[in-house]
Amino acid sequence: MSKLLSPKVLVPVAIVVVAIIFQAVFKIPGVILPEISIPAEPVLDLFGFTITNTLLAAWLTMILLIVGCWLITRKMSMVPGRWQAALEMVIEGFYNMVEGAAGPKWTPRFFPIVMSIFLFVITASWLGLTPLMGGWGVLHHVEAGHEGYDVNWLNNSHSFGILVKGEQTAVEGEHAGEAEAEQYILAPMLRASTTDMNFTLALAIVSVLLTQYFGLSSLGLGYLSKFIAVGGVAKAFRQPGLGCAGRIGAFFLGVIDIFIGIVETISEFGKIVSFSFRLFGNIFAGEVLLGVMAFLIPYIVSLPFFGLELFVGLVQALVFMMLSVAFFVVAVSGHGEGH
């Protein structure tokens, strides 16, 4: 009972209940329940092209990183000052990191690819966190048997407003077509690219891509025997003296080899997969979580999870990362070389 008491316990609580009375008594403005949409919507027309708000935040995480590393490196000199020392200290920590899984012969050719992926999913995640996320966007009519809001609009041609919380109300039956012009739903103008599952399929081939590059570059075609492992039934034909048990068992060790390789390719699949989902599922999930938190209990209580998300942003591109590296190590080491 003493501990239910301890400040550590009641700081929490009268923080939550002084927040929902201030909301109550001085009426503030709620926050609209966003809408929860797995595929990526479309907010622009360019040229005849679609464009949806996932891809505008991947140009716009694309822009912040090219500026941000013109602006940091612009001045560099042989004896830094405290920023370029504190820059130069992080990422000799991420090299050494990289360095100690691929050892110091493949390290410079890892460690570009892998900590550009990083960069990318840390700062797509953390730009997810942003006001410039998820509040305001385009507005879209509702379809018949959805839910949708009134809009306050703000100027007479009705191009700009905001939607109203309490106003929400299904549009169905016979009066969907006459509610269909004042019911409307939000599709944001940005979204966290890391919640669209085309951005992490497609970090996740390119990963998987390059894991088969570094095996060719290092191993040549003998890399592919691990997929068609034939090496072994042709042995128990060709290889002379190993009589007619022997050649029997090397048969069936050839057998299971290529039944091995199978495996592999298909494993080589399921490192997509794995990839794709975890990373989609992980930020996603944040982004959902937020939404509703902030329209249960808006505003200060809300706040926890965004510290919360931070560290989850950071450990899915570290997890990303450092899976890369280690798939990178298994496909240039020889078989039987693995560590």
The other form holds:
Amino acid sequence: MSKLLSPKVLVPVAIVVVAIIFQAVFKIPGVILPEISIPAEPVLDLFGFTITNTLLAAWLTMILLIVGCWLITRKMSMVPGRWQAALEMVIEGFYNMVEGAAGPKWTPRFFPIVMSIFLFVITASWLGLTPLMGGWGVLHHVEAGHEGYDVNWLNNSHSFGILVKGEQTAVEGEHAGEAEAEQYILAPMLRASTTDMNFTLALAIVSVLLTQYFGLSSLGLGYLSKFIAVGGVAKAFRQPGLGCAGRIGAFFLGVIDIFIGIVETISEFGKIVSFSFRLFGNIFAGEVLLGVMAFLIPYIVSLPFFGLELFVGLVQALVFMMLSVAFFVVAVSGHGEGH
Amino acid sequence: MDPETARQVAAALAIAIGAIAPAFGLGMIGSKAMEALGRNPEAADQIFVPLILSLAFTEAIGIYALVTALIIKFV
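Can you switch from the form predicted alone and show the form predicted in complex with the partner chain instead?
Now the complete complex, all chains and molecules, led by this one.
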């Protein structure tokens, strides 16, 4: 019983009670269901370029990472300060993990790129969970046939406002068009950049191209024999001391090799698809889940899902990183005789 | 069934059916990993990375279904 009355339990309960009372007294408007759109919404027009909200968030992520790392490593010392120690611990832990998968020879070459991918993805995903994202942006009139919300204007010139959940009123007759024009939806100014297919696709292409680069730089042109596997057929004709039947058998084995090479080539493109869909699907579904949960039962119920999304962001960044490492290792270690 | 209803049903079915097989797969991977840990607790570090990788590959199938459902629903 005394455990239940400890401050650890009482404080959250008190916050919940206060929140419910606050809600009852001040009649805070309900949470609206955010507009769910798979493509990123364009929010700015910069010198003729359309800037989408996910692009802005990606820039913010980069600035955060660069400034953060600069601040932490500005005064490096042998006896690290608190921040430097934390960063060193993270980097060292991941270095050991990559070394376990890639071995001491290749880790120094793989580690910078995969760690950058990890930091970029995890910062981008976690930024999407901060209050910076999603809640504010550009108000649009809804297109015909879509549902929108009323706007509670904060100033007289009607340039700032809050979307409110109004009663669903069926509009009929001659006023239909008029009333629809008063409905708005919000295009968020910032949206987690991993919820944009373009972002994840770019990362996936970088990772797969680097796989080819590492394979080529490790095995030379021999790496391509994985995809254009004519070695077996050539061997069937050239190798001395094979009988007629032996040549035919070797020839068919060579043909099978060629088909395996084609499958390998296709699977490289499959990697791009699975990399990008996995990251996009997880983080986007998380955002939708949080939005829908907050809409169904406001304020409290979405909190556990928030924790889940933190975990999903970490796991997906880790998965992207470790899969890259695994593919790099397969590419550099060659096949057949080299191993 | 009018097209809008058909879309809703198709999206729901896509994720509902598509999630069955990955769910079995994830459960199988998890249970086997636990089994391996039970037999040999010291191997936890070596099991971790292959575990995460195989979970990711299996989960990707479910994510394909999810993306399909999202595309049916919202595009």
